[in-house]
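First, one chain by itself: the form predicted on its own, in C-alpha cells.
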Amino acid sequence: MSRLEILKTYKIYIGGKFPRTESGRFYTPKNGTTPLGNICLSSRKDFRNAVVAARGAFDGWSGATAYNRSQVLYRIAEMLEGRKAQFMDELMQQGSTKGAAEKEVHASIDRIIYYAGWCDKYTQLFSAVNPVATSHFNFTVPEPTGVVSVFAPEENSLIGLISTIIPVIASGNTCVVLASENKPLCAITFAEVINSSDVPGGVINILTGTRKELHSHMASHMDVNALFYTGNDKKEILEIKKLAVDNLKRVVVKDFVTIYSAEHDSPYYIEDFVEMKTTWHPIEKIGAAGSGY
C-alpha cells in the first residue's frame, strides 16, 4: 500500500530559535520533478528581526576571547563531522553524486577548522606598531565591523554557506545570511548544528527565500555595517552598492566559482570585515634628558 510522503518543513533560524516566517509563506524547490521540502519564504520583517538578534549578540561575541571563538568554531566542525551522513544525503537530494557530496562535506569541515585556527592569530598578521615622528607609541589593531549581511552562493548548499559566514564571525562579527534559494536544505540543517554547539544565539542567523525580494532590504538596513555578496549579477551588485551608501556600509563582492580552491582559505577573508583602529599613546620621560624613558 502506497503512502503520501510528508515533506519536511525547514524553518528559519533567528536568535538561536527556529521560527516560521512571519509572513506564513513557503516555497517548494525541486530536483527535477522531486520536491525537496517546504522552505520558508522569508520577508523583510524576518530580516529585521534577524538584524535585531545579531546586534544583540554582537557585544558578547566580539567581547569573547579570540581563543574562545576558536574553540567554538572547532566545536561546529566537530558537530558537522558527527552528522556527515545527513548532510551527504541532503546534498544528494539536491542533485549531487555521492562522491561530490562527500567531497563537499569534508571540504566544509576542513574550512571551518582552517578559520578556527586563525581566530587567535590574524591580529598578529594585521596589527602594527607604526613609526611616528613624535614622542608617542602608535598602534593599529583590527576590530570587528559589526553586523554583516551575507548572500551565500547559489550553486553550493553547504560549502558556499560555510565559506561566507565562518570568516565573518571569526573576528567577532555577527551575521544574517540568506541561503541558496534553489539548494537550501543544508542551510537549515547547519542551523541545527549551530544550535547544538556553543555558538551564542544571534551570532549566526539564517534565512531562506529569494534574493529578488530581500537584497534591497539587506543592503539598505541602517543597523547593518557591512555586506558580503557572492555572485556576478552586475545589475544587482550596482543596486546593492548604491543602497549601501546611506550608512557607508562596506560591500565585499566575491565570486565562488572555484569554491574548493585554496584561494578561499585565506586570513584576508577575515580582514575584509574588520576595522583598523589606531591608538596614540604618549611616551613620558621618567628621568633627566639623555637618561632614557
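Rigid core: the largest C-alpha set superposing within 1.5 Å between the two forms. Positions refer to the first chain, counted from 1. On a predicted model such as this, the values are computed, not experimentally measured, just so you know. What changes on going to the form predicted in complex with the partner chain:
Here Thr9 counts as shifted, since its C-alpha moves by at least 2 Å between the two forms after the core is aligned.
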The other form holds:
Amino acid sequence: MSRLEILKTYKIYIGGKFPRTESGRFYTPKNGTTPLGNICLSSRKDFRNAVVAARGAFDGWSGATAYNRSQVLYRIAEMLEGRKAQFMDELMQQGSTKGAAEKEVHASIDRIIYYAGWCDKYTQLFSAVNPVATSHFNFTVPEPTGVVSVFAPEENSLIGLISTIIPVIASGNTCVVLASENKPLCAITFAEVINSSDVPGGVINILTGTRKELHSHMASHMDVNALFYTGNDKKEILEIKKLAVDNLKRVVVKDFVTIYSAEHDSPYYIEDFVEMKTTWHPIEKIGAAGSGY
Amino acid sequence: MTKKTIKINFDTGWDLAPAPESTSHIQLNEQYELFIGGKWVKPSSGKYFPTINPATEEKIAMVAEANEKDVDKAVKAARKAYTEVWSKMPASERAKYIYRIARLIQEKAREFAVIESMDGGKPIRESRDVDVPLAAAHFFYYAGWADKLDYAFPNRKPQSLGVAGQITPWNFPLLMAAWKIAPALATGNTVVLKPAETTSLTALKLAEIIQEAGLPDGVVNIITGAGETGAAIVNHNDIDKIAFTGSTGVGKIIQNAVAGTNKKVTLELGGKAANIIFEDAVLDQAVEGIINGIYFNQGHVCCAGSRLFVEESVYDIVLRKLKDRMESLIVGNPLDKNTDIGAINSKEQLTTINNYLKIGKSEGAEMYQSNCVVPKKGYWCKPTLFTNVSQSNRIVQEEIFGPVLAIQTFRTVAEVIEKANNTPFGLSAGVWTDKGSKLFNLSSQLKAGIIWGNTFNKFDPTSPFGGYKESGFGREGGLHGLKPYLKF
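Moving from the form predicted on its own to the form predicted in complex with the partner chain:
The next block holds the full complex; its first chain is the one shown before.
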C-alpha cells in the first residue's frame, strides 16, 4: 500500500508566528487547473496586526549593529541554500520548468548574499561630513525610514519577493509584504526560512491574499512610513499614491520585469528607504573668532 | 519652604538709542511686473496686489498677479531655454553664471537685507547676518557642483530633469529662493519660481540680478501671486519637478495633485521641534539656545524649537533664566540694528498666532509674555511661553509659526525620547547636555532630519536640510540636495 502524503497547510507569517488569517477565509490559486492549496485570504485586520508587529520590531532591528544585520541576512541565504529542493518543487508546482526554478532559487540566494554585504557598507556610501562655514562638526547619515508596506511582484514569486524585502530590511526597516497572489507557495515557505534564520519576529511579516482587497489598507495605514509597489496597474498606482498622501509615505514604484538583471543588485534600493539625518555640534576653538554656539 | 527667586535686574537706567539702518540706498519700483523669458512682462490679468511692510502697515510696492496664462508663458520660456540653451551649455559655463549670481548678491547685500526686513518684518540683524550671506553662499556652493556631478554620483550618469516649478514661503524669502534656484541651475534645469505673496520683493530683486548676470533668457523665470498661481505651477503639464517649501497642509495638496503624473517632488514642510535640556547642560548656553530656537525670525521657522523639554531637576532655574532673558529681548522696528524680534509677517499670520494663544489658554495652559512695549502700528506678538501644557494640547501638537514656546518637563531619557517623537512631524530637534554619549544616544533616536547638539537653528549650504515623516521628503543643501534635481 502506498503511503498517504501529508499536505502542507500554508499560513501567514506575523510577528514571528504562523497564524491563520483572523478572517478564517481562504482562496485557491491554480496552476492551470491544478489547485496549489488552500491559501489564507488575509484581511485588513491581519494587515493591521502585521503593522503592529513590524512597528514593535523596528527599534530592535534598526538598533542592531550593521554587522549583526549583515550576518542575519547571510544566515537567510544559508538556510535557503539548504532548502533549495523544496523551493524548486514549489516553483515547479506553480508552473516553472525545472531549469527556470533552479535559476530562480540560485539567483535568489545570490541576491541575499549581495545585500548581506551592503548592510555595513551602504552607510559609508551615502553619508557625508559637511564642511560648514561655522565652527561646527556636521555630518549626515542615512537611517531606516520605518515600517514599509511591500507589494511583492506577481511573477517571479521567489526572486521577486527577495528583491523587494531584502534591500528594505538591510538598513533596519521592518516590513509587511503581500506575496504574489497567484503564486504564493514560496512566500510562505520563505517565512519558514526567515523563522529559522535569526531574523527577529516582526521584521518581515508575510501575508497572502489579493491586492484588490489589501492595497488600499497598505497605502493608507497611518503607522506605515513607506511603500514599495511593484507592477504596472496604473489605476492601482494612482490610488495608492493618493492614499499615501495622508501621512506622506515615501512611495517607490517599480515595474520588476527584468528581475534577473544586475540593476536589481543595487544599493540604491536601500537608499530608497532611508532618511538622511544631519547632526550639528559646536567645535570649541579657543582663541579663534566667533562662537560656535 | 519658599522658592528661591533670583530676579536679574536688567534695568541699567540706560536705554539703547534707536539705531535704524538707512533705507536711502535701496532701489524699489512702485510696481513690479512678471519676470518671464528674461523680460519684465505685464500680467495677462492686468491685476496687481500690494506688498505691505508689516511693521508699519504701509504699502511698499504693487506686485503683479500671475494667472494660468502667465504660468504657461513662464513654463514655455523655461522649456525653450532648457532645450535650446541651458542643457546644451558646457557645465563649466553654467557654473560661471551661478557664481556671478552669488557675487552680485554679495555686492548688493545691504540693499537685499534692508528690503527683506521691510517686506517681511524680520530684524535687520538677521537679514543682514543670516538670510543674505547664506543666500549668496548657497549660490556659491552649488555653482561649483555644476561641472562635478559625475563625482557626486559615480557611474550613474546624472541627467537634468527639465523645468522645475518652485514655490517658496514667506519666512526666508531670498534664502529660500536661493535654496531652490541654485541646485536646480547647477544640475542643468531651468526654473519657474513663485515667491510667497506677502514677500515677493527680494525674489524680484533677485530677478534683476539674474538679468544683470546675463543669464540666458528664460533660464530663471520669477512670477508672483498667491495660492492660485502656485496651483497653476503644480498642475502645469510641462513641468518635470516641483519643489515646495511651506505648510504640511499645502504639501499634501501638492502631493495629491501630482500623484498621477511623472513629476518629481521635494517637500519641505512643517515642524514642531523638540528642544531638550538636560540638567547637565551648560544652562546659560541652553537658555540662549532656547531663545534662538523659538524667537529667531519671530518663530516663523519650520524647524523652530517650539516644544521645550526641561529635565525636572532644573526646571525652576531654567524657567527663571528663560523669563529673565525674555525680558531683555527688544521687540520693534525691524530696521533697528538693536532689534531682536521684528514684526509678524502678515495680519493673517498674526491672527493665526493670536488664535493659538487663545487655544492654549482655553486648554488650561499658563501663558507668560515678556513685558516689552510693542509699537502701535504694525503686526506684533510679544515673546510668549506656555507652561503647564500636556502632550495632547493643540499648542504642543500643531505648528504655530510664531514666537510661542510650549514647555514640558521630563525625568528619564526614555520618557523624553518618547515625548519628543510623539508628533507627526520630524524636521529638527535640539539636545543640550555636556555628556557626549547621552547626546549621541538622543541624536540617533530622535526621528528628525536635523539634530542640533548644544546649538540650534544653524544653517549652511553644505549641510542637507529636510524632514522625516510629515515634515516632507527630499533634502536641500549639500551633496544630498543635488539628487532631487537629477535622474539617473
